[in-house]
Amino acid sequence: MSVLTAKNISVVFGGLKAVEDFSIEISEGELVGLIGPNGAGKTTVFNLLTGVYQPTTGSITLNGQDVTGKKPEQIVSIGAARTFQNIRLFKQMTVLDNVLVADNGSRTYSVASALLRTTKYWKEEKAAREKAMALLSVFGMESLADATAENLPYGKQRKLEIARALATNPTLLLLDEPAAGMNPTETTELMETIALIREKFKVAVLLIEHDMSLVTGICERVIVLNFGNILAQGTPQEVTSNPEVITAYLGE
């Protein structure tokens, strides 16, 4: 079953087509890589799929619903969550609170119930906390729940951002350069984490990445973008041996 279908989406900025006729279909639990040179339009594609930008042409369907033109928060509620190139945590908040904020939509108690601290309020807050701690345990971070986010090592900040995205219960997780700034050991650990969360949470993953060892190590399918157009797509082996891809991106 398809989780995401984008058909012929394009976007124009000041007369320049940043992305042109981009199409993609991602099935349940699939892990797809989006690669290409800097400035190829990869993050623009993410922004289109998540409602940050509105496509000039084309359509986007998520979990059977047309989300073309919808706002980011609406798309999150329908099942897509993302991370960013530059980590965007609530740096002054604790690790636990960063995850709890993302799961805020699951609470159904009223403002009055929160003010009066009713039984319903405490029950839902307890459930949310337990869910957040369970998410942190997947990443081996439960012992850091009370730590301030900005004090975490870089690799753990990346993991926290992914945990926060998963707190929204997505069926599609979009990761924008998750290995950026990581050393080889952290990258290997990240690969294992991505594989684990796909299996554990049954979530499809679309990731932008320049680290080809990560891309070829975990992706089942790879799409190559160049100057806003799809240059090639296929298995990692097919893409990395494609002469056009080698010339445009991978080097001789």
Ligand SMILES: Nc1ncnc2c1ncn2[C@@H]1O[C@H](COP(=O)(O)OP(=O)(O)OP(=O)(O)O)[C@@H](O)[C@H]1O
Contents of the next structure:
Amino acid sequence: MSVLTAKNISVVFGGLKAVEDFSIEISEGELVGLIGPNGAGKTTVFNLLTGVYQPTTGSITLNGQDVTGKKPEQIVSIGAARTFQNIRLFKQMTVLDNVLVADNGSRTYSVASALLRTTKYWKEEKAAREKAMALLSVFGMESLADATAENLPYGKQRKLEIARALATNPTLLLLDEPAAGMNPTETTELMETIALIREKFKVAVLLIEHDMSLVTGICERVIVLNFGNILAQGTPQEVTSNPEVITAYLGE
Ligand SMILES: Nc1ncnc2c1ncn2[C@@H]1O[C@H](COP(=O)(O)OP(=O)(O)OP(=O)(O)O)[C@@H](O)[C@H]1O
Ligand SMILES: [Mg+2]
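Next block, the form predicted in complex with the named molecule, ref. the form predicted on its own:
To see the whole picture, the full complex is given below, headed by that same chain.
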């Protein structure tokens, strides 16, 4: 089944067609790469798919629902979660709290219940904590639960951002340059983590990444964007041997 279908979406910024007639279909559990030069429109595609920008043309369907024109928080609740090119964590909060705030949806107790600390409150709070700790353990970060987010090394902040995105129970995870600023060891580790969470959480992944070893290592399919348009798509082997892709991007 298709998790995401976007058809001919476009957006214009001050006369510049940042993304033009972009179409994509992602199946359940698929891992797709989105690559291309700086300014090609990759992050803008994410912003369109997640409701940050409204497309001026086209339509977006997520898990069978038309989400064209929907707000970011609605799109999250329908199953798409993302991370950002520039890490956005609640810096002063603990690692555990960063994950807990994302998982608001699974707690149903009322404000009164929370204030009175009812049984329902404690039950749901305990379950949410257990779930958040289980998520952190997938990333080998349970022992850091009480650490302040901003004190984590860079690679771990990136992982925490992914954990927080997963806390919303997405069927589609959008990762914007998760390996940016990581050293080779951290990148390899991240690659394994992405492969693992895809299996474990049955989540489809759309991955923006400049690190080609990461892209070719884990993506089944790659889309190449250039000047807001799709230049090529296919298997990693197909796109990396495509002369147009080499000229526009890889040969740089
Ligand atoms: N909010 C905005 N207002 C005006 N122009 C924008 C806006 N967002 C993006 N752009 C422009 O749209 C184009 C695509 O930008 P985008 O950030 O999507 O590129 P990218 O492929 O993610 O690049 P990078 O690899 O550097 O992250 C660029 O020319 C950028 O300057
Ligand atoms: Mg970008």
